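Take a look at this single chain, the form predicted alone, given in structure tokens.
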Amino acid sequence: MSARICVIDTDPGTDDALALWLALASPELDVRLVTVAGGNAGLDRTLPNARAIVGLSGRAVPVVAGADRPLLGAFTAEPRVHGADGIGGVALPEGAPAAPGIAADSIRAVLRAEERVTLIGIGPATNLALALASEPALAARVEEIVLMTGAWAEGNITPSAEFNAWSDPESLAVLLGCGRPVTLATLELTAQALVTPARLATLEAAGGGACLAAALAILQSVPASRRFGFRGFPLHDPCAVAWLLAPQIFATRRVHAAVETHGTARGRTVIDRWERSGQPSNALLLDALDADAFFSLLGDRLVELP
């Protein structure tokens, strides 16, 4: 089968790296373009972070700047998991200068020359929405959305609000309302991906070369949660390119999924997964995953890389 054709949208964030290094390794995913927003630290942070993670994978993907702030409100980064740097602190060559242009026009080119595309996205939808609230008519070019958001039960920002989706809500309504599938990994399919030192020590027994080297050392400079005992934390969005990779290790159901863009609620996905609202399903959850193929894969992945 051909690779799949894809533009990740992100906003790195350590666990945006892992995600980024894992898309790159893989042969099954065909990366035209990486776009960056603000969003786990701000984006005169997060494009060089992205540049360099790009960089230091030795693949030759354009890596574009986008939305600095939401479509709504103020801008938040989370500097109390990444890191002012947003990578925490961790220090990476520095990779190839930004390509030119903006994200949203450069994700719609990348839709116009292709009749089917994948869109990952693992930070704040606006770039991704904006994209296609600007041109409604490529939605139908997209494949899938596949994004890293929202939760069913507890935030991570608020009580009810996971960061992403509190960042932007106007926009993740955007792309759950634009006719195109949407895949869904929320903050409780991304708890099943805990790291613990037992799993790093796994991935640095891997060998590998520098990508695997500086994974290890933003993995590292993660704190441990206090929501699981101190025992590790979630990889939240390398759970979202795992779903490309390797279907057969989630476990998923269809659903309907909403967010609340006003008051204290503002963020909260309302994500019926037992079919009580009546409305159609707009979704599909991950709903399990298998966490020892899940961080096989990533290490398997991240060896090959340079």
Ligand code: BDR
Second form
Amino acid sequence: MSARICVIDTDPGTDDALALWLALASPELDVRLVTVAGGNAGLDRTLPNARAIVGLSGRAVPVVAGADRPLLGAFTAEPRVHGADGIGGVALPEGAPAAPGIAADSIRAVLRAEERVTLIGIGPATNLALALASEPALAARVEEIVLMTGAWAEGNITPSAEFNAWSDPESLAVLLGCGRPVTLATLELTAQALVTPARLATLEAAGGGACLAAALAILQSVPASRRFGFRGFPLHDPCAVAWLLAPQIFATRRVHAAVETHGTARGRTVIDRWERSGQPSNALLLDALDADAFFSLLGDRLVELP
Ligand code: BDR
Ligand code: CA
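Switch from the form predicted alone to the form predicted in complex with the ligand and print that structure.
Full assembly next; the chain just shown is listed first.
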């Protein structure tokens, strides 16, 4: 089977770094482009982080700058989890310069050139939404949009909103309404991918090169989460990539998903898991994950990188 052509839109981000390395290490994916938004840190940090992460992998994938703020509303970073620099203060060798242009144009260029493209969104959805909203006919070429976003229960940045959805809900609404298959890795799914000291020790024992060493240093920088009784922290973004590599380790269900754009619940995703809204499904919800299989996959792939 030929590799899936994909674009990764990201805001590195500790877990984004792991997601990028997982994708770049995986022969099932043909990563044509990495686009970057401000998110976990400002674009002035996330762009060099993305360049460095791709550079360390040894893969020649263009990295292009995108939005430094959401379509509407104010930009807010998340330094409590990711550190002021976005990758927990871990120094990486500088990557190649950013490719010229701007994210939305570059995403559209890939869509014009290829008939089936998978879009992987692991940050605020601004760049992907701008690409599709500015040339809607290109949506026909989107094979699948896989997003780490949202939550069907409580949020992690407000009581009801998950960080990526809350960062740019209008853009997420564009993706949910574009008519192409959307797959959601929500907080309830990523909670099952808990990084624990035991799992870190297993990864450490795997050997590997500079990427795995950097991945471990980044993971060690992330504080254990109060929400999880300080047992560890969820590894959000690699879950979205893992879906494309090993769908058999997930349980799924079809849902209708929407996002609030107003009021105190701004950024809340309303996910109808039990067909109560009467609305047709517009998304595939990743409901459950075999966590041991997920961490084995992560280790097996990262060990293959330089
Ligand atoms: C999401 O928000 C970011 O902080 C993480 O990188 C992930 O994409 C989790 O809510
Ligand atoms: Ca992210």
